[in-house]
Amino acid sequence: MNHPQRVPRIVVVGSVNLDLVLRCEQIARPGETLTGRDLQEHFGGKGANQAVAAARLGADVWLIGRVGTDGFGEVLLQGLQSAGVQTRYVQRTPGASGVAVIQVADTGQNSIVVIPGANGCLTVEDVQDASSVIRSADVLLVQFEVPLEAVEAAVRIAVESGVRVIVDPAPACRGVSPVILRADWLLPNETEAEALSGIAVVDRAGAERAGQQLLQAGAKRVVVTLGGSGVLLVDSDGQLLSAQPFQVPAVDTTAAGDAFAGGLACALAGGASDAEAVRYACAVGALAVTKHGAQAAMPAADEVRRLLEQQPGAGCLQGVQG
């Protein structure tokens, strides 16, 4: 991957949460009561997770978001700052901060319920107040845990300024503005690809069709993340490319997608090619599942380099046979 002389700048618009992580043997089914193993508190929120991921990898990262005036708010800000994230545009909102309740099974699988709190109060005006830092960015990274009108405002500023846009369309939702969908990179998982495209995604063929549909909707590149099956990239020429995952022991998959997004943003902002950036992002996502927690699991650049060297064939994009 090529590295420019200056540190690449990434701006993230997104959520900041406190994660309450419940560890248990298996995920509770509807109506089922289980006895959990323990309860832990971690810094989280998709926006904050992705910002910390990119900062750990060496980027200059600015987060635009909101936290509450409750006891969690100051702690969350301190956590971001200690990770190297610039928080000038993280505003305080009267009331509660965002909270996520996460069940993590012994298999590493998880289920998540998010209470937005202050995240739901992010406004278009908040984004416009930070327009100068968006215009100065190499990459803008957004998700859907804050109001979509604020996300759209950020995307408009970035597009007008020639800043590359990465959209992680999570949590899954329908009726997303075409402005947002016309991103340089769209990163849905299977559920999100189905919600955005209207095409059932139950296998790789469905993921391919959904990716093609989202390309027709305006996205320049669509990366459908397939968990343990790797990723599928549909590029601007409609070409299908896939990458096999890195082989690592999975402990907690909570922030794998956020790590992937932060890694992709960092690689692209640093001058990597599309193929290099996807491989780098796959390695970052793989390393994140080897540790517990969300932000605590984000790897450093040296860890990523070692994994890339240890598994030279993993994460490499290859053409998909029809």
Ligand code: ADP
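Residue numbers count along the first chain shown, from 1. Computed from a predicted structure; not experimentally measured. In this text, rigid core is short for the largest set of C-alphas that superpose within 1.5 Å between two forms. First, how it differs from the form predicted together with this ligand.
Superposed on the core, the two forms barely differ at L307: its CA moves less than 2 Å between the two forms.
Once both forms are fitted on their core, the CA shift for A296 between the two forms remains under 2 Å. Core-superposed comparison between the two forms: the CA of G271 stays below a 2 Å shift.
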Second form
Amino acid sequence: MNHPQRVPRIVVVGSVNLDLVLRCEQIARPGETLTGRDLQEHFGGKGANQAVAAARLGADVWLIGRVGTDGFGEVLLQGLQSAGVQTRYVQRTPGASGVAVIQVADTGQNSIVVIPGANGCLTVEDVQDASSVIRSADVLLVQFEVPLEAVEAAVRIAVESGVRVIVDPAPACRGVSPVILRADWLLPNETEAEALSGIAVVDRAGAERAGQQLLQAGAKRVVVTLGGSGVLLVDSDGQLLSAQPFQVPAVDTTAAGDAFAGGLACALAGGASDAEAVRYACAVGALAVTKHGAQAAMPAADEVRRLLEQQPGAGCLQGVQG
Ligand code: ADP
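Switch over from the form predicted alone to the form predicted together with this ligand, please.
Every component of the complex follows; first up is the chain already shown.
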């Protein structure tokens, strides 16, 4: 990828959470009290994860979101700032911050309860107040963990100003406004592709059909991410392309999709072609699964550059025989 003249600017509209991870022998059953092993706090939320991914790769990243006035709110803001994310448009909202309580058993089973808290209070006005930074961006990146009206408002501002829009439609949901679906890039994983298109995605053929359907629904390009099997791209002409994954030792697949989205945004904002950007994003997603955690696993630009050099054939888009 060529280096841009100026630092690429990415605006993310999305969620900020504190993940409280309780490790225990087994998941507590209803009515049961267990003694756990330990409690860890991790920064999370798809918006924050993707913002941190892009910032670690060197982009100028601005997050539009909300945290609470509780103690977690301050911790979350500081976490974003120390990761290099601009937080001028992350407001404090009275009450609780977004929190995910995650029980992880020794067997690897988990159970997760998410309290959206302040994330659920993000408004259209919040987004409009930040319209000047959206207009100044190279790429707008959004997900679905904040109210969709706010997401839609951001997409409208970006489209009016010719700013490219990447939509990561996660978590999976139905009834999404066509304005949001008409993104330059729509990045569903298999579950999300199924929820958005209504087409069962149980194999690659299903992913292809769902991708085509989402293109017809207005998306300009659809990338269905397939975890350890790479990606499928339906490009703006309806052509099907796929890329083999980078070969890496996977230890924790948490936030691979967030890494991919942050990597794609960074590459496109920096002037990469579509094919270069998809390859770059695949490398960022792959590196994220080699480490534990979400934000802690996001790679730096040097690590990505090395992987791109080491595996020249991986992540390269090739036509799919239809
Ligand atoms: P999500 O977290 O949204 O479900 P995926 O699991 O599909 O996202 O991962 C996003 C991308 O990250 C994949 O398309 C792939 O490029 C990369 N990736 C994920 N898991 C692996 C893996 N085990 N090996 C190599 N690359 C991976």
